[in-house]
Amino acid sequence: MHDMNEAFGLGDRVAVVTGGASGIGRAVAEVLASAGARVVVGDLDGAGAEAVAGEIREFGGEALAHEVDVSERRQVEALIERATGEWGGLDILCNVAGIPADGPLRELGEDEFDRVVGVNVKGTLFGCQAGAAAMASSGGGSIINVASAAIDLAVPNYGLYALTKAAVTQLTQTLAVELGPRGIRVNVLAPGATLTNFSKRHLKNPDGSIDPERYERFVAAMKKTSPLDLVGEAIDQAWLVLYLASDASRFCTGQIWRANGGAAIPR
(Lines of atoms letter the chains of each structure in order from A and count residues from 1; the text may use other names and numbers.)
(Lines give C-alpha, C1' and ligand atoms only; values in the text may rest on other atoms or scores of the structure.)
Protein backbone atom coordinates (compact mmCIF):
# COMPACT_ATOMS: atom_id res chain seq x y z
CA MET A 1 0.00 0.00 0.00
CA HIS A 2 1.08 3.58 -0.64
CA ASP A 3 1.07 6.38 1.92
CA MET A 4 -1.04 9.20 0.46
CA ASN A 5 0.16 11.68 3.05
CA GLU A 6 3.76 10.93 2.18
CA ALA A 7 3.03 11.45 -1.52
CA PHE A 8 0.84 14.56 -1.25
CA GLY A 9 1.66 15.98 2.17
CA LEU A 10 3.67 19.20 2.41
CA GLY A 11 4.61 19.17 6.08
CA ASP A 12 7.63 21.35 6.95
CA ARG A 13 7.83 22.74 3.40
CA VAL A 14 7.92 26.44 2.65
CA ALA A 15 5.81 27.93 -0.14
CA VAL A 16 5.47 31.37 -1.70
CA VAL A 17 2.33 32.24 -3.64
CA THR A 18 2.04 35.49 -5.61
CA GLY A 19 -1.41 36.84 -6.40
CA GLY A 20 -2.46 35.17 -3.17
CA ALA A 21 -5.06 37.70 -2.01
CA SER A 22 -7.83 36.46 -4.28
CA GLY A 23 -8.95 34.04 -6.96
CA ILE A 24 -6.70 31.16 -7.94
CA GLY A 25 -3.83 32.47 -5.82
CA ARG A 26 -5.96 32.50 -2.69
CA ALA A 27 -7.22 28.97 -3.31
CA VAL A 28 -3.65 27.80 -3.90
CA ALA A 29 -2.38 29.37 -0.67
CA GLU A 30 -5.21 27.78 1.32
CA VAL A 31 -4.76 24.31 -0.20
CA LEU A 32 -0.99 24.29 0.26
CA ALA A 33 -1.43 25.36 3.88
CA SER A 34 -4.04 22.66 4.40
CA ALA A 35 -1.48 20.12 3.16
CA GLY A 36 0.98 21.33 5.80
CA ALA A 37 3.08 23.94 4.02
CA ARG A 38 4.15 27.20 5.62
CA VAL A 39 2.97 29.84 3.17
CA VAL A 40 3.98 33.39 2.36
CA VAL A 41 1.00 35.06 0.70
CA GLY A 42 2.31 37.71 -1.68
CA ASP A 43 0.10 40.27 -3.38
CA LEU A 44 -0.01 43.92 -4.44
CA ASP A 45 -3.06 44.11 -2.17
CA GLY A 46 -1.29 43.89 1.15
CA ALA A 47 -4.49 44.02 3.21
CA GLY A 48 -6.01 41.26 1.12
CA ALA A 49 -2.89 39.13 1.55
CA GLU A 50 -3.04 39.63 5.30
CA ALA A 51 -6.71 38.59 5.35
CA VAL A 52 -5.86 35.32 3.60
CA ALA A 53 -2.84 34.68 5.83
CA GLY A 54 -4.94 35.43 8.90
CA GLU A 55 -7.62 32.98 7.80
CA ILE A 56 -4.99 30.27 7.31
CA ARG A 57 -3.65 30.91 10.82
CA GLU A 58 -7.16 30.75 12.28
CA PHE A 59 -7.49 27.22 10.90
CA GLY A 60 -4.20 26.17 12.45
CA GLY A 61 -1.86 26.75 9.52
CA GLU A 62 1.28 28.85 9.28
CA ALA A 63 1.17 31.86 6.97
CA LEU A 64 2.62 35.32 6.51
CA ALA A 65 1.50 38.17 4.25
CA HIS A 66 3.87 40.21 2.13
CA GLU A 67 2.94 43.15 -0.10
CA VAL A 68 4.73 42.92 -3.44
CA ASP A 69 4.67 44.43 -6.91
CA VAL A 70 5.97 41.53 -9.00
CA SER A 71 6.98 43.84 -11.85
CA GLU A 72 9.77 45.15 -9.59
CA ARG A 73 12.69 42.71 -9.34
CA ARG A 74 13.88 43.89 -5.93
CA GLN A 75 10.42 43.51 -4.46
CA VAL A 76 10.20 39.93 -5.73
CA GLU A 77 13.62 39.17 -4.28
CA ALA A 78 12.44 40.60 -0.95
CA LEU A 79 9.39 38.34 -1.08
CA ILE A 80 11.57 35.25 -1.47
CA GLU A 81 13.92 36.53 1.23
CA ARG A 82 10.93 36.84 3.57
CA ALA A 83 10.27 33.13 3.19
CA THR A 84 13.88 32.03 3.55
CA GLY A 85 14.49 34.43 6.43
CA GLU A 86 11.45 33.31 8.39
CA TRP A 87 11.56 29.58 7.69
CA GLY A 88 15.05 28.80 6.43
CA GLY A 89 14.42 27.88 2.82
CA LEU A 90 12.03 27.61 -0.09
CA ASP A 91 10.48 24.44 -1.50
CA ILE A 92 7.50 25.65 -3.54
CA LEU A 93 6.93 28.78 -5.62
CA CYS A 94 3.62 29.53 -7.30
CA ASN A 95 3.74 32.49 -9.69
CA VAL A 96 0.01 33.20 -9.93
CA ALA A 97 -0.01 37.01 -10.08
CA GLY A 98 -1.20 38.35 -13.41
CA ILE A 99 -3.31 41.07 -14.97
CA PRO A 100 -5.74 41.04 -17.90
CA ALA A 101 -5.48 42.96 -21.13
CA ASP A 102 -8.37 43.65 -23.49
CA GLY A 103 -8.47 45.20 -26.93
CA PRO A 104 -7.30 44.58 -30.49
CA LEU A 105 -3.58 44.29 -31.12
CA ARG A 106 -3.75 46.87 -33.93
CA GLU A 107 -4.59 49.51 -31.30
CA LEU A 108 -2.08 48.36 -28.67
CA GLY A 109 0.05 51.15 -27.25
CA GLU A 110 3.55 50.80 -25.89
CA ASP A 111 2.60 51.85 -22.35
CA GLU A 112 -0.06 49.16 -22.12
CA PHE A 113 2.32 46.59 -23.60
CA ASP A 114 4.97 47.45 -21.01
CA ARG A 115 2.45 47.38 -18.14
CA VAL A 116 1.09 43.92 -18.94
CA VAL A 117 4.43 42.39 -19.88
CA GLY A 118 5.87 43.85 -16.68
CA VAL A 119 3.51 41.87 -14.49
CA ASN A 120 2.77 38.75 -16.51
CA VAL A 121 6.18 38.03 -18.02
CA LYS A 122 8.79 39.94 -16.02
CA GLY A 123 7.01 39.16 -12.76
CA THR A 124 7.05 35.45 -13.52
CA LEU A 125 10.69 35.55 -14.64
CA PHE A 126 11.79 37.49 -11.54
CA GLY A 127 9.98 34.98 -9.34
CA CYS A 128 11.60 32.03 -11.08
CA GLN A 129 15.06 33.58 -10.84
CA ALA A 130 14.84 34.41 -7.14
CA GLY A 131 13.00 31.20 -6.31
CA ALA A 132 15.45 28.99 -8.19
CA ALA A 133 18.39 30.56 -6.39
CA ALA A 134 16.80 29.82 -3.02
CA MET A 135 15.81 26.27 -3.99
CA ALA A 136 19.22 25.38 -5.44
CA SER A 137 20.86 26.08 -2.10
CA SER A 138 18.51 23.66 -0.32
CA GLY A 139 18.47 20.76 -2.78
CA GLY A 140 15.61 21.52 -5.14
CA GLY A 141 11.93 22.32 -5.24
CA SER A 142 8.90 22.90 -7.41
CA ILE A 143 7.96 26.03 -9.36
CA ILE A 144 4.44 26.33 -10.74
CA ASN A 145 3.68 29.16 -13.15
CA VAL A 146 0.28 30.18 -14.49
CA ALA A 147 -0.48 30.72 -18.17
CA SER A 148 -3.99 30.47 -19.67
CA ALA A 149 -6.15 28.57 -22.13
CA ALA A 150 -5.51 31.65 -24.28
CA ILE A 151 -2.29 29.93 -25.39
CA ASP A 152 -4.43 27.34 -27.20
CA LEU A 153 -7.24 29.46 -28.63
CA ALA A 154 -6.93 32.62 -30.73
CA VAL A 155 -9.61 34.96 -29.40
CA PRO A 156 -10.13 38.52 -30.69
CA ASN A 157 -9.20 41.27 -28.24
CA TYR A 158 -7.13 38.96 -26.02
CA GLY A 159 -3.96 39.07 -28.09
CA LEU A 160 -1.68 40.84 -25.63
CA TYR A 161 -2.78 38.63 -22.76
CA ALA A 162 -2.29 35.50 -24.88
CA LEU A 163 1.14 36.75 -25.97
CA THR A 164 2.29 37.14 -22.38
CA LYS A 165 0.96 33.74 -21.37
CA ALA A 166 2.64 32.08 -24.35
CA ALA A 167 5.86 33.68 -23.13
CA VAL A 168 5.29 32.27 -19.64
CA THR A 169 4.78 28.82 -21.16
CA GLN A 170 8.05 28.91 -23.10
CA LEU A 171 9.82 30.40 -20.08
CA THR A 172 8.59 27.46 -18.02
CA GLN A 173 9.73 24.79 -20.43
CA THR A 174 13.17 26.34 -20.92
CA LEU A 175 13.68 26.68 -17.17
CA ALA A 176 12.62 23.06 -16.67
CA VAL A 177 15.56 22.01 -18.85
CA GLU A 178 17.98 24.45 -17.27
CA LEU A 179 17.01 23.80 -13.64
CA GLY A 180 16.32 20.07 -13.74
CA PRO A 181 19.93 19.15 -12.92
CA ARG A 182 19.57 21.19 -9.72
CA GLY A 183 16.53 19.20 -8.62
CA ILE A 184 14.05 21.95 -9.48
CA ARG A 185 10.89 21.06 -11.36
CA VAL A 186 9.08 23.77 -13.33
CA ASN A 187 5.53 23.34 -14.64
CA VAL A 188 2.82 25.64 -15.95
CA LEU A 189 -0.96 25.70 -15.65
CA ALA A 190 -3.17 26.78 -18.54
CA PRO A 191 -6.52 27.34 -16.78
CA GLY A 192 -9.77 27.46 -18.71
CA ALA A 193 -12.68 29.74 -17.82
CA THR A 194 -12.58 30.08 -14.04
CA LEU A 195 -15.01 32.06 -11.92
CA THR A 196 -12.86 34.65 -10.15
CA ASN A 197 -12.77 38.45 -10.03
CA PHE A 198 -10.38 38.19 -12.98
CA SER A 199 -13.09 36.71 -15.21
CA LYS A 200 -15.96 38.65 -13.67
CA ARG A 201 -14.59 42.05 -14.71
CA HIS A 202 -16.79 42.07 -17.82
CA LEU A 203 -19.92 41.39 -15.78
CA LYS A 204 -19.91 44.41 -13.51
CA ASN A 205 -22.29 47.34 -13.38
CA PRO A 206 -20.87 50.89 -13.19
CA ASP A 207 -21.18 50.74 -9.38
CA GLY A 208 -19.03 47.61 -9.24
CA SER A 209 -21.82 45.15 -8.51
CA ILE A 210 -22.24 42.01 -10.62
CA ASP A 211 -25.06 42.08 -13.17
CA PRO A 212 -26.90 38.81 -12.38
CA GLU A 213 -28.31 38.38 -15.90
CA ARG A 214 -24.93 38.89 -17.57
CA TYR A 215 -23.38 36.56 -15.00
CA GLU A 216 -25.82 33.78 -15.80
CA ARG A 217 -25.27 34.25 -19.53
CA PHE A 218 -21.51 34.13 -19.01
CA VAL A 219 -21.68 30.92 -16.98
CA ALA A 220 -23.99 29.32 -19.54
CA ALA A 221 -21.66 30.30 -22.40
CA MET A 222 -18.59 28.95 -20.60
CA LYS A 223 -20.35 25.67 -19.80
CA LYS A 224 -21.08 25.18 -23.49
CA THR A 225 -17.35 25.19 -24.25
CA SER A 226 -16.84 22.17 -21.96
CA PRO A 227 -17.86 18.60 -22.80
CA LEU A 228 -18.48 18.25 -19.05
CA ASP A 229 -20.94 21.18 -19.08
CA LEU A 230 -18.95 22.80 -16.29
CA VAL A 231 -17.30 26.11 -15.61
CA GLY A 232 -14.16 26.10 -13.47
CA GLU A 233 -13.63 27.41 -9.96
CA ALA A 234 -10.38 28.51 -8.36
CA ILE A 235 -10.19 25.31 -6.32
CA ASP A 236 -9.98 23.25 -9.53
CA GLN A 237 -6.63 24.88 -10.26
CA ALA A 238 -5.49 24.68 -6.63
CA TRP A 239 -5.85 20.89 -6.48
CA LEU A 240 -3.66 20.61 -9.55
CA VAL A 241 -1.08 22.88 -7.95
CA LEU A 242 -1.07 20.63 -4.88
CA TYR A 243 -0.16 17.67 -7.09
CA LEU A 244 2.63 19.61 -8.81
CA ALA A 245 3.97 20.90 -5.49
CA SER A 246 4.04 17.45 -3.91
CA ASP A 247 6.31 14.44 -4.30
CA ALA A 248 3.50 12.69 -6.17
CA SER A 249 4.61 14.65 -9.27
CA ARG A 250 8.35 14.01 -8.83
CA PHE A 251 8.65 12.77 -12.45
CA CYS A 252 6.79 15.76 -13.94
CA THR A 253 8.53 18.85 -15.26
CA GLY A 254 8.31 21.19 -18.22
CA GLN A 255 4.66 20.28 -18.82
CA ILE A 256 1.56 22.35 -19.61
CA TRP A 257 -1.29 21.29 -17.31
CA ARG A 258 -4.76 22.09 -18.63
CA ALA A 259 -7.59 22.09 -16.11
CA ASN A 260 -10.09 23.61 -18.53
CA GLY A 261 -13.05 21.27 -18.69
CA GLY A 262 -11.95 20.11 -22.13
CA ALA A 263 -12.57 23.52 -23.66
CA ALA A 264 -9.37 23.42 -25.72
CA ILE A 265 -9.93 19.98 -27.27
CA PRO A 266 -9.70 20.36 -31.08
CA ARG A 267 -13.14 19.63 -32.51
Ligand SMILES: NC(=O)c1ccc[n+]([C@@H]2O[C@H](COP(=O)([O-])OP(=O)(O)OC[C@H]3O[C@@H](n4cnc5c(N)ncnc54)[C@H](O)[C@@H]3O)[C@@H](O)[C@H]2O)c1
The other form holds:
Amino acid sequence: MHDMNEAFGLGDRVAVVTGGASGIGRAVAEVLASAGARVVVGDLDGAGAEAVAGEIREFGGEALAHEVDVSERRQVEALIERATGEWGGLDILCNVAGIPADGPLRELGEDEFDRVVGVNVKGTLFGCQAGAAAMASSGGGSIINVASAAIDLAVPNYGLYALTKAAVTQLTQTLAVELGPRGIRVNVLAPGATLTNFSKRHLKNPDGSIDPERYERFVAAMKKTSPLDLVGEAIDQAWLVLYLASDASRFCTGQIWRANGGAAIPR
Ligand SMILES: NC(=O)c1ccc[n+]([C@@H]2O[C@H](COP(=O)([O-])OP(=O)(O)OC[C@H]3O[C@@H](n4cnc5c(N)ncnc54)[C@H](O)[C@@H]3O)[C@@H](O)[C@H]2O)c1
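The structure above corresponds to the form predicted alone; please provide the structure of the form predicted in complex with the ligand.
Entire complex below, previous chain first.
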Protein backbone atom coordinates (compact mmCIF):
# COMPACT_ATOMS: atom_id res chain seq x y z
CA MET A 1 0.00 0.00 0.00
CA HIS A 2 1.50 3.35 -1.02
CA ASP A 3 1.29 6.17 1.48
CA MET A 4 0.52 9.60 0.04
CA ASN A 5 1.76 11.50 3.10
CA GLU A 6 5.09 9.67 3.02
CA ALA A 7 5.59 10.42 -0.69
CA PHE A 8 4.45 14.05 -0.67
CA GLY A 9 5.13 15.05 2.94
CA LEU A 10 8.04 17.39 3.70
CA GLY A 11 8.29 16.93 7.47
CA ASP A 12 11.77 17.91 8.73
CA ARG A 13 12.88 19.17 5.32
CA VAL A 14 14.56 22.56 5.07
CA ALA A 15 13.56 24.81 2.17
CA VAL A 16 14.65 28.17 0.79
CA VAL A 17 12.31 30.12 -1.50
CA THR A 18 13.47 33.28 -3.28
CA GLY A 19 10.87 35.81 -4.39
CA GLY A 20 8.84 34.54 -1.44
CA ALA A 21 7.20 37.87 -0.56
CA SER A 22 4.77 37.88 -3.48
CA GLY A 23 2.91 35.91 -6.14
CA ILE A 24 4.24 32.47 -7.06
CA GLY A 25 7.06 32.51 -4.47
CA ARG A 26 4.63 33.33 -1.70
CA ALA A 27 2.27 30.49 -2.67
CA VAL A 28 5.27 28.12 -2.88
CA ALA A 29 6.51 29.10 0.61
CA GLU A 30 3.01 28.57 2.05
CA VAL A 31 2.49 25.18 0.40
CA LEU A 32 5.94 23.84 1.36
CA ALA A 33 5.36 24.96 4.95
CA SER A 34 1.90 23.37 5.02
CA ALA A 35 3.51 20.10 3.87
CA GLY A 36 5.81 20.30 6.92
CA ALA A 37 8.96 22.00 5.62
CA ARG A 38 10.86 24.65 7.54
CA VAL A 39 11.05 27.56 5.11
CA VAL A 40 13.38 30.54 4.68
CA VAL A 41 11.40 33.17 2.79
CA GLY A 42 13.96 35.21 0.83
CA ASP A 43 13.12 38.43 -1.00
CA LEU A 44 14.41 41.88 -1.93
CA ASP A 45 11.30 43.10 -0.12
CA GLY A 46 12.35 42.26 3.45
CA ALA A 47 9.13 43.51 5.04
CA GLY A 48 7.06 41.48 2.56
CA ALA A 49 9.12 38.37 3.32
CA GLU A 50 8.61 38.93 7.05
CA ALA A 51 4.83 39.24 6.53
CA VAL A 52 4.74 35.89 4.69
CA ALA A 53 6.95 34.14 7.26
CA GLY A 54 4.78 35.60 10.06
CA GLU A 55 1.61 34.33 8.40
CA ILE A 56 3.12 30.83 8.06
CA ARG A 57 4.06 30.84 11.76
CA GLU A 58 0.55 32.03 12.66
CA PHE A 59 -0.86 28.94 10.94
CA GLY A 60 1.49 26.66 12.91
CA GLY A 61 4.30 26.33 10.35
CA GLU A 62 8.01 27.10 10.71
CA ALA A 63 9.39 29.99 8.69
CA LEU A 64 11.78 32.88 8.86
CA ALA A 65 12.40 35.83 6.58
CA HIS A 66 15.67 36.90 4.99
CA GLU A 67 16.21 40.00 2.87
CA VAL A 68 18.27 39.21 -0.22
CA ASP A 69 19.14 40.63 -3.62
CA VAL A 70 19.62 37.47 -5.67
CA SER A 71 21.77 39.29 -8.23
CA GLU A 72 24.50 39.59 -5.55
CA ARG A 73 26.40 36.30 -5.14
CA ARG A 74 27.50 36.99 -1.55
CA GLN A 75 23.92 37.77 -0.49
CA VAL A 76 22.66 34.53 -2.03
CA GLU A 77 25.36 32.57 -0.19
CA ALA A 78 24.26 34.31 3.04
CA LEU A 79 20.64 33.30 2.33
CA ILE A 80 21.62 29.64 2.03
CA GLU A 81 23.84 29.92 5.14
CA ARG A 82 20.84 31.29 7.02
CA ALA A 83 18.96 28.05 6.35
CA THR A 84 21.86 25.72 7.13
CA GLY A 85 22.87 27.76 10.20
CA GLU A 86 19.34 27.79 11.59
CA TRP A 87 18.22 24.27 10.72
CA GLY A 88 21.40 22.26 9.95
CA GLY A 89 21.06 21.59 6.21
CA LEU A 90 19.20 22.27 2.99
CA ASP A 91 16.84 19.90 1.13
CA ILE A 92 14.77 22.15 -1.16
CA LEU A 93 15.65 25.33 -3.04
CA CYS A 94 13.11 27.23 -5.15
CA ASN A 95 14.65 30.02 -7.23
CA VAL A 96 11.46 31.95 -7.93
CA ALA A 97 12.63 35.60 -7.83
CA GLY A 98 12.48 37.18 -11.26
CA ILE A 99 11.73 40.47 -12.98
CA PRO A 100 10.00 41.37 -16.23
CA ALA A 101 11.53 43.26 -19.14
CA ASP A 102 9.61 45.05 -21.86
CA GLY A 103 10.75 46.52 -25.17
CA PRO A 104 12.11 45.54 -28.58
CA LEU A 105 15.49 43.84 -28.77
CA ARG A 106 16.64 46.29 -31.46
CA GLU A 107 16.55 49.09 -28.86
CA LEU A 108 17.93 47.09 -25.93
CA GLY A 109 20.73 48.87 -24.05
CA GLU A 110 23.55 47.16 -22.22
CA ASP A 111 22.57 48.45 -18.78
CA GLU A 112 19.05 47.02 -19.10
CA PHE A 113 20.49 43.74 -20.42
CA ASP A 114 22.84 43.51 -17.40
CA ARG A 115 20.06 44.39 -14.93
CA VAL A 116 17.64 41.72 -16.11
CA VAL A 117 20.30 39.05 -16.67
CA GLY A 118 21.62 39.93 -13.20
CA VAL A 119 18.38 38.96 -11.46
CA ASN A 120 16.91 36.27 -13.72
CA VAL A 121 20.04 34.42 -14.86
CA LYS A 122 22.80 35.22 -12.36
CA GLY A 123 20.33 35.11 -9.47
CA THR A 124 19.22 31.61 -10.44
CA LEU A 125 22.77 30.41 -11.10
CA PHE A 126 24.09 31.79 -7.77
CA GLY A 127 21.19 30.08 -5.99
CA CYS A 128 21.90 26.75 -7.69
CA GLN A 129 25.63 26.97 -6.89
CA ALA A 130 25.24 27.84 -3.21
CA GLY A 131 22.23 25.54 -2.81
CA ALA A 132 23.93 22.56 -4.45
CA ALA A 133 27.00 22.94 -2.21
CA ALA A 134 24.77 22.86 0.89
CA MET A 135 22.66 19.96 -0.44
CA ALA A 136 25.71 17.89 -1.31
CA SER A 137 26.69 17.95 2.37
CA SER A 138 23.11 17.03 3.43
CA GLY A 139 23.05 13.98 1.10
CA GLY A 140 21.07 15.48 -1.81
CA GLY A 141 18.01 17.57 -2.50
CA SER A 142 15.69 19.16 -5.02
CA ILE A 143 16.18 22.47 -6.82
CA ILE A 144 13.25 24.06 -8.66
CA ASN A 145 13.94 27.00 -10.98
CA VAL A 146 11.38 29.22 -12.67
CA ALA A 147 11.44 30.02 -16.39
CA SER A 148 8.29 31.04 -18.30
CA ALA A 149 5.93 30.13 -21.12
CA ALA A 150 7.95 32.80 -22.95
CA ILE A 151 10.58 30.11 -23.71
CA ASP A 152 8.15 28.54 -26.21
CA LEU A 153 7.24 31.71 -28.09
CA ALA A 154 8.81 34.63 -29.94
CA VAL A 155 6.71 37.58 -28.74
CA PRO A 156 7.65 41.13 -29.75
CA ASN A 157 8.87 43.22 -26.76
CA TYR A 158 9.52 40.08 -24.67
CA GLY A 159 12.88 39.18 -26.22
CA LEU A 160 15.12 40.04 -23.27
CA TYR A 161 12.82 38.38 -20.74
CA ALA A 162 12.48 35.28 -22.92
CA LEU A 163 16.22 34.91 -23.44
CA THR A 164 16.88 35.09 -19.70
CA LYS A 165 14.27 32.36 -19.14
CA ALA A 166 15.73 30.24 -21.96
CA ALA A 167 19.07 30.55 -20.15
CA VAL A 168 17.43 29.41 -16.89
CA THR A 169 16.02 26.38 -18.73
CA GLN A 170 19.38 25.43 -20.22
CA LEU A 171 21.31 25.87 -16.98
CA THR A 172 18.70 23.70 -15.24
CA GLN A 173 19.25 20.84 -17.68
CA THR A 174 23.05 21.02 -17.53
CA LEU A 175 23.00 21.20 -13.72
CA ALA A 176 20.64 18.20 -13.58
CA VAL A 177 23.30 16.17 -15.38
CA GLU A 178 26.19 17.55 -13.32
CA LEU A 179 24.44 17.22 -9.94
CA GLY A 180 22.52 13.98 -10.41
CA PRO A 181 25.43 11.86 -9.15
CA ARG A 182 25.32 13.90 -5.89
CA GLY A 183 21.65 13.07 -5.36
CA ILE A 184 20.46 16.52 -6.38
CA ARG A 185 17.54 16.87 -8.78
CA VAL A 186 17.07 20.10 -10.76
CA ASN A 187 13.84 20.96 -12.56
CA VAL A 188 12.36 24.10 -14.10
CA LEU A 189 8.82 25.46 -14.32
CA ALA A 190 7.57 27.26 -17.43
CA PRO A 191 4.43 28.91 -15.98
CA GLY A 192 1.70 30.26 -18.22
CA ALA A 193 0.03 33.63 -17.57
CA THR A 194 -0.48 33.88 -13.81
CA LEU A 195 -2.29 36.65 -11.97
CA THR A 196 0.35 38.26 -9.73
CA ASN A 197 1.91 41.73 -9.34
CA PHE A 198 4.22 40.72 -12.19
CA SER A 199 1.40 40.26 -14.72
CA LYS A 200 -0.62 43.19 -13.37
CA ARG A 201 2.12 45.74 -14.08
CA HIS A 202 0.51 46.83 -17.37
CA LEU A 203 -2.93 47.21 -15.81
CA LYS A 204 -2.19 49.89 -13.24
CA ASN A 205 -3.45 53.46 -13.08
CA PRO A 206 -0.87 56.20 -12.30
CA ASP A 207 -1.89 56.01 -8.59
CA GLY A 208 -1.00 52.29 -8.50
CA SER A 209 -4.59 50.99 -8.40
CA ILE A 210 -5.67 48.34 -10.93
CA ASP A 211 -7.80 49.58 -13.84
CA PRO A 212 -10.80 47.18 -13.70
CA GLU A 213 -11.58 47.40 -17.43
CA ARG A 214 -8.01 46.68 -18.56
CA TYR A 215 -7.87 43.91 -15.97
CA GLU A 216 -10.99 42.23 -17.37
CA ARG A 217 -9.69 42.55 -20.95
CA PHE A 218 -6.33 41.05 -19.92
CA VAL A 219 -7.95 38.10 -18.11
CA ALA A 220 -10.21 37.45 -21.12
CA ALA A 221 -7.23 37.56 -23.52
CA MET A 222 -5.17 35.19 -21.32
CA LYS A 223 -8.12 32.78 -20.96
CA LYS A 224 -8.42 32.64 -24.75
CA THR A 225 -4.91 31.13 -25.01
CA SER A 226 -6.04 28.13 -22.89
CA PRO A 227 -8.28 25.32 -24.20
CA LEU A 228 -9.56 25.16 -20.61
CA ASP A 229 -10.58 28.84 -20.72
CA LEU A 230 -8.51 29.42 -17.57
CA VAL A 231 -5.97 31.96 -16.42
CA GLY A 232 -3.40 30.76 -13.90
CA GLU A 233 -3.10 31.58 -10.22
CA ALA A 234 0.07 31.36 -8.15
CA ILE A 235 -1.21 28.25 -6.37
CA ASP A 236 -1.29 26.34 -9.70
CA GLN A 237 2.52 26.57 -9.79
CA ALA A 238 2.89 25.88 -6.05
CA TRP A 239 1.17 22.46 -6.23
CA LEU A 240 3.59 21.48 -8.98
CA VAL A 241 6.51 22.66 -6.85
CA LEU A 242 5.23 20.48 -3.98
CA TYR A 243 5.45 17.44 -6.27
CA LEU A 244 8.94 18.36 -7.48
CA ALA A 245 10.18 19.08 -3.95
CA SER A 246 8.86 15.79 -2.58
CA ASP A 247 10.08 12.20 -2.87
CA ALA A 248 7.09 11.49 -5.15
CA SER A 249 9.16 12.99 -8.00
CA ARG A 250 12.39 11.11 -7.21
CA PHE A 251 12.63 9.84 -10.85
CA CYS A 252 12.27 13.35 -12.36
CA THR A 253 15.17 15.66 -13.11
CA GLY A 254 16.24 18.07 -15.85
CA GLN A 255 12.65 18.52 -17.03
CA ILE A 256 10.63 21.56 -18.09
CA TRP A 257 7.22 21.56 -16.33
CA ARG A 258 4.53 23.51 -18.16
CA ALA A 259 1.52 24.38 -15.95
CA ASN A 260 -0.04 26.76 -18.47
CA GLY A 261 -3.64 25.71 -19.07
CA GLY A 262 -2.57 24.10 -22.34
CA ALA A 263 -1.47 27.44 -23.82
CA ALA A 264 1.73 26.03 -25.35
CA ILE A 265 0.11 23.15 -27.27
CA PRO A 266 1.15 23.69 -30.91
CA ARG A 267 -2.07 24.52 -32.81
N1 LIG B 1 3.16 35.97 -13.31
C2 LIG B 1 3.35 35.37 -14.48
O3 LIG B 1 2.50 35.45 -15.38
C4 LIG B 1 4.60 34.58 -14.72
C5 LIG B 1 4.63 33.73 -15.82
C6 LIG B 1 5.78 32.99 -16.07
C7 LIG B 1 6.87 33.10 -15.22
N8 LIG B 1 6.82 33.94 -14.13
C9 LIG B 1 8.01 33.98 -13.28
O10 LIG B 1 7.60 33.62 -11.97
C11 LIG B 1 8.51 34.21 -11.02
C12 LIG B 1 7.69 34.87 -9.92
O13 LIG B 1 6.91 35.88 -10.52
P14 LIG B 1 5.54 36.41 -9.88
O15 LIG B 1 4.56 36.42 -10.99
O16 LIG B 1 5.25 35.71 -8.63
O17 LIG B 1 5.97 37.93 -9.63
P18 LIG B 1 5.86 38.89 -8.35
O19 LIG B 1 6.30 40.21 -8.87
O20 LIG B 1 4.53 38.75 -7.71
O21 LIG B 1 6.97 38.31 -7.35
C22 LIG B 1 8.33 38.39 -7.62
C23 LIG B 1 9.07 38.55 -6.30
O24 LIG B 1 10.49 38.54 -6.59
C25 LIG B 1 11.08 39.53 -5.79
N26 LIG B 1 12.35 39.99 -6.40
C27 LIG B 1 12.50 40.76 -7.51
N28 LIG B 1 13.80 41.01 -7.71
C29 LIG B 1 14.49 40.39 -6.71
C30 LIG B 1 15.86 40.30 -6.38
N31 LIG B 1 16.80 40.92 -7.10
N32 LIG B 1 16.21 39.57 -5.30
C33 LIG B 1 15.25 38.97 -4.55
N34 LIG B 1 13.94 39.03 -4.79
C35 LIG B 1 13.56 39.75 -5.88
C36 LIG B 1 10.06 40.66 -5.72
O37 LIG B 1 10.31 41.52 -4.61
C38 LIG B 1 8.76 39.87 -5.60
O39 LIG B 1 8.42 39.63 -4.24
C40 LIG B 1 9.41 35.14 -11.82
O41 LIG B 1 10.64 34.51 -12.04
C42 LIG B 1 8.66 35.33 -13.13
O43 LIG B 1 9.53 35.60 -14.20
C44 LIG B 1 5.71 34.66 -13.86
